[in-house]
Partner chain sequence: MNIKNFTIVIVYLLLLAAALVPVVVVSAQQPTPSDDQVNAIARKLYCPVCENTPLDVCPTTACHQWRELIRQMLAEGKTEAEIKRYFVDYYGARVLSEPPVTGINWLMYIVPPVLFLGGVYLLFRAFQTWKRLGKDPVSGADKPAKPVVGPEPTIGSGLAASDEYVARIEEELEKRK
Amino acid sequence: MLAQFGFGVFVLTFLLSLFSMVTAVLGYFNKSDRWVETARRAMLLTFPLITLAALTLIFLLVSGHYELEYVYSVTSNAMPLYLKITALWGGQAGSLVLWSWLMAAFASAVTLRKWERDRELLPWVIVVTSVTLAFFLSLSIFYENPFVRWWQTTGGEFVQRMFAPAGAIAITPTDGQGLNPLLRHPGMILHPPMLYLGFVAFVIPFAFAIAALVTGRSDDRWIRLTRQWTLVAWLFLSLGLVLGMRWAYDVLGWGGYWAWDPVEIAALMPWLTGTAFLHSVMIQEKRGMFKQWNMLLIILTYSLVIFGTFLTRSGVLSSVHAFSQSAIGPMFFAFIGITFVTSVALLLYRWKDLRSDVEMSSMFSREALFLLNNLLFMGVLIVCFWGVIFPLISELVTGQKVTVGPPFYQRANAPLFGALMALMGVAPLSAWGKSTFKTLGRALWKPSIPSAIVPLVLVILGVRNWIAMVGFTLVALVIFVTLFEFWRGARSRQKKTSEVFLVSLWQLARRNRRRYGGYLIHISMVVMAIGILGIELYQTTTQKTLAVGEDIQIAGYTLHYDSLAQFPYTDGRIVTRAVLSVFQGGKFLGELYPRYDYYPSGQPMTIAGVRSTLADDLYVVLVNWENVSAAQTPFKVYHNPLVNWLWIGSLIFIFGFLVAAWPVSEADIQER
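Answer block, the chain by itself, in the form predicted on its own:
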């Protein structure tokens, strides 16, 4: 009965979203505020309705209604309560419910704002959000229904249907298969909701952009209205990517955080265009430039959000964290095509109205460097997009799927990322409007001096890899330029106010949060780059089969194999755990406990033993675990230099974002 109730609520919400879309269009063309208000209220109803359906599904998951196919596939009696709740997004059908739930929440929230000044935009914001919501609800209703249940037909066949086939008997298993072990890591519990929040939030600025195109608004009002939405979307998408990297590092046994997996790239692509958009809109706000470009960027971001969701759910990609083959692929493909073509057609229709108010006057101005920054992001996007779709094209043309591996992405993207780092060091010192090579050089020479010392220090330390020399020098340049900007701004304020330097620095950052928060985000990115350079250029690995009492050496460390134990766990899994003592120069540093867990469902999971310091990680996994014994245990050991700076950088990123996005008071604005 609860399943039918949840499904009925889904159908009602789907019809309500269609009603909201139609009444918004009618209200706009008939200039009827009553119709538009009706559409707004209909949209506001979608969130409590989907909340009701989602809570119904969560209750069914928690209470073990294994007669439902989805509950059976992602939960079991042995799973703890928190995993049963998070199983909502542990499978295809449930993840689409979460997508719709978040979409309804964001769409409802945006319609609650005061619309007196921007009344003409409201109908089309409702239309775009309603269409997107209706599309995802249609997937849940017609293709990936989480409320279907098991039935046994008169011929003895087990089928999954919403309602009973003629003569069929309801089947209620006593236990379920349980959540995929790979999804039980804390990072994976948080990773999908963060990504979905980022994906869904980007729909809001896209909706305002389309509303501006339809109504002919060529000013930057739509950008100002959606600034916070865009920042929130970018934050959640960034956190989703970082959490996904941490999950991969801890669980997959890759020995690294990123493998250029197609699903990883599917989430990275909208982040690239979203980051370019965040930089570019500042130029439109300050200089009235790049209006056409900004429209194109937000259209691309929305399309890539839908495209990324399509890639992970259609079954067209082979990935450890893609969903299985599904019939929703053609629906996604059609929706992407229709929305993209319609959006670009609108943009072309308004193209002349979106011409810039001023012309670019210098190739060394800040706006020129921001444009170059955008083009570099687009270069990375093209590389990633081609790498993802090439296997599909090769299969279509030749009948064989040719996979594009990490070397392709690394070689193509390395110079682009290097150029982006160089721009992070140079662009803050350039001026708006007119700027010359001479004035830029005059501002750059002071922070360049300590940066130039870095390669000398690296040579003394024995570094000979030229990529590392260039990379770490660029990291130093960005850090010193950013610190120089903080120092220069604080000194200028100190001269005017006679404040103590630290007070001036605090007041400067407090009153210019967006600017100096952005600088902190730049620092976070290059701190993360330290970890990336360390593991990508200097990772070493070795593999050896040991008997208890034997050793394995790597990067100056000695790992002594102490013991192997196998024991059952409370949830029914069988744990096989090795114990290794770690020594360096004869000094005992601690123990590592690599293991693998074998679940009753037959699914194994490898858990690495990791020793972490600021300098490096020792990362040990059991391999070929099917034939492990105390006399013959195969280990694979990775030495990952500097990798923890990647996670430190992510913490600095969160702090920088909070500084940049924190609301500025009216008093601070007036003082500025």
Given for the second form:
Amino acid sequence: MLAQFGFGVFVLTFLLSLFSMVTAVLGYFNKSDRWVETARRAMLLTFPLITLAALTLIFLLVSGHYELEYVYSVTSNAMPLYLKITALWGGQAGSLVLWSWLMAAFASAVTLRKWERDRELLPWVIVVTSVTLAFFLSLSIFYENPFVRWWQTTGGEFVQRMFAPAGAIAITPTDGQGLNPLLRHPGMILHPPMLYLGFVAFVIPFAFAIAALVTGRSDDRWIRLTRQWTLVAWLFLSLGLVLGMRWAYDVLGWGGYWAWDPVEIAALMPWLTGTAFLHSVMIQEKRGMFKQWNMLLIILTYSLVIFGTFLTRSGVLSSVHAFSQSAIGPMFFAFIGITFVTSVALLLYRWKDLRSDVEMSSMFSREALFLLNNLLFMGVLIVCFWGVIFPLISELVTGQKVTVGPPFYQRANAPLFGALMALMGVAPLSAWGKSTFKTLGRALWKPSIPSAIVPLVLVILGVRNWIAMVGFTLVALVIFVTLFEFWRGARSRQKKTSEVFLVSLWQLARRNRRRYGGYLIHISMVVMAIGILGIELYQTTTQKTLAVGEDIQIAGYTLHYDSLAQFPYTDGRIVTRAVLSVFQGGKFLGELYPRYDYYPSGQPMTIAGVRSTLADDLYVVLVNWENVSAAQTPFKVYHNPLVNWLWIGSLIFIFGFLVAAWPVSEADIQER
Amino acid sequence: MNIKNFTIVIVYLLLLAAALVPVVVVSAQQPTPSDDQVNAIARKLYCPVCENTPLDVCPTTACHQWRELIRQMLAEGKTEAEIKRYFVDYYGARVLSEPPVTGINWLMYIVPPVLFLGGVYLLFRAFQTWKRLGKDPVSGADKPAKPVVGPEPTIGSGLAASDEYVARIEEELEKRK
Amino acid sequence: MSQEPNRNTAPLQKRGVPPWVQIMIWIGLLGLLGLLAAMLLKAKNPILAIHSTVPNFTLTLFSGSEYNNAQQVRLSDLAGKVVVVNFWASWCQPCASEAADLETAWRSYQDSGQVVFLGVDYVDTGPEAHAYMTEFNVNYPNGPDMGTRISQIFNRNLGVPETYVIDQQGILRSIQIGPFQSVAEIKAIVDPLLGR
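Output block for the form predicted in complex with the partner chain, input the form predicted on its own:
Every chain and every other molecule in the complex is listed next, the one we just looked at coming first.
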């Protein structure tokens, strides 16, 4: 009964979003504010309605209604409550519900405001969001319905239908299959919603951009209105990516965090364009230039979001992340086609109206460096896009599959990322308008001196890898330049106001949060780069089959194999756990417990034993695909230098973001 | 540190050993190559039946067999290149972590740099145009924004300049309120 | 900054996008969409359609396995005969369950000379494959699927075992995904093609 209710609500919301779209269009063309207002209110209603449907589904998941196919496939009696809730996004059908839910949240939030000043944009914002919402709801309703239940037909077959086939008997299994073990991890609990939030939130700036294009408003209004939305979208996308890395590191058991898998890249691509947008949009705000380019970037970002979602969910690609083959492909393809063609057509149509005068006197001005930054991000994007697309082309033309793996991306992207780091070091010192090589050089030499010590120290430490030298020097440059900027600003403010230095620093950052928050994010990026350089350049690994009592050596550590135990866990999985003692130079450092769990569903899950310090991670995997016994236990050990800085950097990132994007007053948005 | 060189040395030594004592110890097996030697090659190859999984971390039976095959080939004194070639011949180009540079695969390596350099060229040319426009005294009616944060010609030339710079920031912030 | 010009008045020449650039953009976009559509079709119908003509392929046989005293079999050389192409691998357990049935079926047709069985060893390792063939006493021509070229012809997402039956005109007539349960099951497919 509840299932029918949930489904009914879904259909109702679908119709409502269509209604909202139609009234908004009518309102625009009839210049009828009442119609637009109706559309706005309809849009507002979608969120509570989908919330109702989603809560219904969550209730069904939690209370074990295994007669529903979706509940059956992602939950089981043995699962704890919080996993039953997160099972909402444990499968294709449920994750689409989450997607629509978040989408409606954003759509409703945006229409909460009455937009009196921007009434002309409103109808088209509503049209874009309601079309998108209606599309995702239609996927749930027609193809991936989470509310379908099990029936047994007269022929004895088990089928999944929303409504009873003729003569069929309702079937209610007593237990479900349970969530994929790989998804039973804190990183996986947060990773999908974060990523979806990031994806979905980009629809708001996109909707405003399209509205601006349709109505022909070529000013910066849409950018100012959507600035916070864009930042929020970007934050969640970034967090989603980092959480995904952490999940991969903890759960996949191959000692790494990023495999350049097509699906990972699909999530990275909108981040690249989004980041480029956040930079280039500042040029438009400060100098009124590059309207065309910013419009293009935001449309590209959103297009990449749905393109990535399409690749992941349509079955075109297969990978660790991909949802199983699904019927939503053609529908999704139509949606992508419509979005792309409409956006491009609008952009071409309005291109000349968006033309703005460009005045750029120096290639070392901040706006010029921002453009360079954009070029580099586009470079990374090209590499990523081509790496994902090329195997498809190849398979189509030659009939043979090819793999584009990490070496390609690393080789192509490393210099681009290096150049981006160099820019991060230089650009904050440049000025808007006129900055010459000379002024820039004069600003740069002070922070350059301490950074120049870094390669010397590295050489003394015995580092000979030139990539590491360049990388770490750039990291140091960015950190010193950024700190120098903080110091310089606070110091001169202090002189003027005779405050305590820290107070000055606080006031400085508080009054120009976007700039200084941005600087903190720069620092967080290079701190992450420390971890990435460490693991990419200096990871070592060894594999050995040990008997209890034997040792394995890696990077100056000795791991002593103490014991092996096998025991069942309350939820039915069989845990096989080894105990190893870690020694360094004869000194006992602690114990590691690598293990693997066999779930009743037959799925294994490897959980590495990790000893994590600021200097390095010791990462031990029990190699479960070999035969394991106390006399013969295969271990694989990874030594991952500096990898912890990747996670530390992501914490700094969140802090920097909060500094940059803490809500500013409405008046501020209005004025600027 | 350098597994690759290490492997090359080992393989070389094995080859040498194989060349020196082929007849004397016909029955005596070569020392079985270690897991590390096998993984060093396996991690550069992809599982032919799973998507995007390197062979050294792939848990299926088939992958186990392939690792044993690598071990056996190493024991026979095959080089890494030979093993890779064998894998490509038998299981297709998808076992390599990058497409081999043949036929249409050239596009894989050519298109990104060409596009990127195209971008560099376009940007460079645009810079030239803008510079000319910037110097052009005929200023358009609609030069929007004179820079909000004005030019900072004296940036970095001492604290006095910084004062000015901060003052401007402050001023700007006041205006905004 | 708060001025709001609706449509900037044009100080400079307001050029639109040149037509040739527009055309190129559209070609690029449609190309991308076309590619996605093609891949979508391929993902949806990964298997060669029944009643379609099977593209020619060459199977290089294992040493010790031969057909007409040759180490290679070309599909085009088998015109006029019913061809049963069975994909298997030594690591595949269901394959083992049908191996004996395939051998028996092949033997029953061997004398007629009208049916050719081809075993295609899909992404397998040599020694294990040979052990498998010895264990199940497989005697019809077998060879490795070099570079997975043959399996790509039949099924983009091939899993083993799969069996494809091609008639005398080179047209695909039957697809069996998963193992055969009995000799009779195989014969029920092949016999009608022989007009029996």
